[in-house]
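Only one chain is given next, in structure tokens, and it is the form predicted on its own.
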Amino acid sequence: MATMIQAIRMALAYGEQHLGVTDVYGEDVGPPLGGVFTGSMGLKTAWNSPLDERGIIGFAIGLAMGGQKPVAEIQFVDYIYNTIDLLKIAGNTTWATAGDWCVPMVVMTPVGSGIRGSIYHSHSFDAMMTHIPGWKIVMPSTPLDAYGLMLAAIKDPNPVMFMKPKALLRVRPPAEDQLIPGEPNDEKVLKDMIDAPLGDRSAWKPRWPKLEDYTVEIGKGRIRRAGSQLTVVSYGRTLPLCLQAANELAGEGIEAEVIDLRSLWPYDWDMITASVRKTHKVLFVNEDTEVTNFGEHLVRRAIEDFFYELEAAPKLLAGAHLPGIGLADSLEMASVPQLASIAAAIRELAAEVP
């Protein structure tokens, strides 16, 4: 099964191919490199920026108002920081303009901790991305996901924030996920299909697989595990240890419900409030800082629409509030949640009782 960026490769692919993208561009991304991670290795539309995020965002604006469809990628989003003047300039010109003018921009760019990174390759952007209306926003935390979700952005007029969690990039998915439409069974084989050889790349090309239409529908979240005692909701790095976690304490007779939110804006109220009315208790978790946290906003909402259903309080479980991440692994485990402080946190929300 392909992992997390190969999907997202085939999915720029499959748009190339088939949903009119005219430019897949960034720092590295064009040859021979394809991008740090390998998203656009191999892709006919993609080329390389001056190292420059401004121009970068500043050039995707330009093109989706001129009628293109850009995938532009901020290499990392440690370095989008620059540009919130423009992000916003792209958020609210539909809005500004009464609809005359629409943006169909996809902005790329890997977040979060989980490849060692230190502090200057493991910011998240959950919540100042949040923080500008008129964008839609989507973290997967599966391959398939991660493919239909671009998909998605793709064809959608609006301009869409993709954010690709870096520790998952490379990891297999879940035996019960499915295969991507078109994917090869053998993962030998998609490599050998899609994937550049080391060394010498000039004459190399890659065979793409009859890949299909998969669309995520952004807004729209995604059980990942059923439960009765209490809702986790995640999303991203963060999501499969809640998942682990929860199935690890099935064994000690605790029922928790995970939810994958996907989109962070629009996100799946509905899915949250069908969970936490069956539950009565729910937790959310990510790994951006905890001042500020998207997950704050929701602990908000969660308080004003079930305060008199909720058996506890709704708890957040966040990165700890530091201007970054160590380099040393023990210095980044112990700013972002782990398995261990997940499982704490599910374990110490299903004992309270009312």
Contents of the next structure:
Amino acid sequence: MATMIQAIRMALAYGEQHLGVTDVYGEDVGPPLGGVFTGSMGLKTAWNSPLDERGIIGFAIGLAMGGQKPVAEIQFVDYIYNTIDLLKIAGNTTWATAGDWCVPMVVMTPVGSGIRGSIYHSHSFDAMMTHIPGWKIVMPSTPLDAYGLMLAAIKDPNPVMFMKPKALLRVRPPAEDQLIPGEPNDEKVLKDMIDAPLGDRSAWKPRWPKLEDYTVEIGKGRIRRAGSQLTVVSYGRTLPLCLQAANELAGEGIEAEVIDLRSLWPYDWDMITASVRKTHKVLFVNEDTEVTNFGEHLVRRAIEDFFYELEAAPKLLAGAHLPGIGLADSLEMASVPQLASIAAAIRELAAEVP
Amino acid sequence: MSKPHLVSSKSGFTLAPELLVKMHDLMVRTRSLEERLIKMYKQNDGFFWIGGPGEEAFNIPLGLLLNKGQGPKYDYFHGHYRSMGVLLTLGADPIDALRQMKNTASDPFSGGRNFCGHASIKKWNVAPISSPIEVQYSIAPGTALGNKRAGDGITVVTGGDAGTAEGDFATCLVWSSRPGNELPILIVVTNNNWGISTAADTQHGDRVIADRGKAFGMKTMVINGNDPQESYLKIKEAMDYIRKEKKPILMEARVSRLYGHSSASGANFVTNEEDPLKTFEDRLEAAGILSKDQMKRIWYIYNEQMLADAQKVRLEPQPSPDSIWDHVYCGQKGKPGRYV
Ligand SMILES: Cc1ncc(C[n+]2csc(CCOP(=O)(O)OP(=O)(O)O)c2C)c(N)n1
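Now show me the form predicted together with the partner chain, since the one above was the form predicted on its own.
Entire complex below, previous chain first.
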């Protein structure tokens, strides 16, 4: 079964073949490398851009206005910060022109910790990005969702930010996920077809499987585990950890419902509402720094909407409010939520009595 | 439009008298609009004025030479807040600029959301003009690639001299001249020697901005943007080259700034800079193309028209408060819910 990075690459291949994607570009995105995480190997429209993040975002806006369909990559989200005013323009152009222009573009970028990336390869961008209206924002936690969300992003007539949780790019899908439509059953066969060989790859060409359309609607979450005692809402790297913690805690008699938000904007408040009305307790988990965190917005909304139904204060478990994530294993582990801290937070919330 | 007379050979004009007369007409129309906008600001019929009086001799020829239409087969124009002359020349109705000044619901460029001079006309490939200095230079290469793929369309981007200190200017030079992937783009800097109150020579060691293009192997031009004939001929030469070669040109046009930076600095006429329209009128008269009386009449007609339009706009309603929710997303109208 495909890894998330293979799924993203297949989605882009499908996008080129069937959805009019004209340009997949960014730093080291084209041949010979095909992306620092191999996300764009073998794509026919992939090309290398100058090392200029402002140029990458500006060019995408221009391509979108010029009748093209770009998927632009920022190599690491840590380097997107000097493009913020251009991200704002992508997000406000339709509004500022009273609907005259639409800006159909996708930006994809690896986010978060998990690869011992130190201070400048570990940032999250949830809070910053959700502060820029006019965009849609997604972050998958499984390969199938990555495929479906990328196709949704490409089809959307608005700018879409596709955040790739770097810690999950090479993990295998969960048992309950189906194959990506068209994907061969055997992962070795898939690898042979779409992964470039090591060394000289100048003569190599991918053989894409006969991929099919599969869309995950932007704004729809997914219940990854049903439970009755509390609701855990997460996305990206921390999602599988929440799931694992919830499964382990079932042995202690704690039944947590785990929601994968999948889209940060718009997000599936209906799903959260239905779950919290059942469990009366909610924990939000993400790894962005905790002050002015996107999860804080969700906490506020939970308080406003569910105050009289809650049996405990809504909680947020997030990254420490620090200037960066340190390189040493001990530092990274202490900076962002891990299995143990998530399990502890679930246990504590479950134990609360009103 | 007045009937042209015979051109005197000493005038230095080589363009057809009909074209000169047409350019004059459009220049007066543009100036008249700007002066009406300033009056509206001063009479409290708008919150802020910024515009391009002093740049007509460049903007009108540019507007005449753009190949107008929608989509990448046609030229794209990425202007800035001094570009109204280009848009009027393309065919925009001055009353719409007045509407934006008065931020009425009927403002077709932004529905009362944006400053005057911040137009957007998708049906003619006029990219939305936004306030952040220089961002259009990062965006324009993208439409130029669309042009290159679709045929003979080109992209034109304009902005001021002080803004060239921003990284976006370098971005534009780099992305337009990638070896083997050069883009059909006319990169224009309208150099008025000022960034608000800061004189260019106190901040810029590059005496000739256009020279920066040379490092990228691109053709460069420095022109007198106060001369409509020179502007017309040089812009045409540049566009012909770009359309044929599919390569960029960096053009620096020296222009005047006749009412200061914006209403924030008073918007009063300055007397120590050349007024290109006055110069042009003197030449037209000397060449026997238009008489003083004929020109006076053109001014009168436009001034009256702008006044009547301004009075009309004054009565048009402001946008409804509910309209804030429209167009957050493509094709979306009406309040989608506070959090969507
Ligand atoms: C990024 C940014 N910084 C600052 C400003 C405020 N500002 C508006 S116009 C201007 C000066 C621009 O000068 P120049 O580029 O020479 O153009 P000119 O106005 O002279 O035509 C400044 C600093 C802005 N709009 N955007």
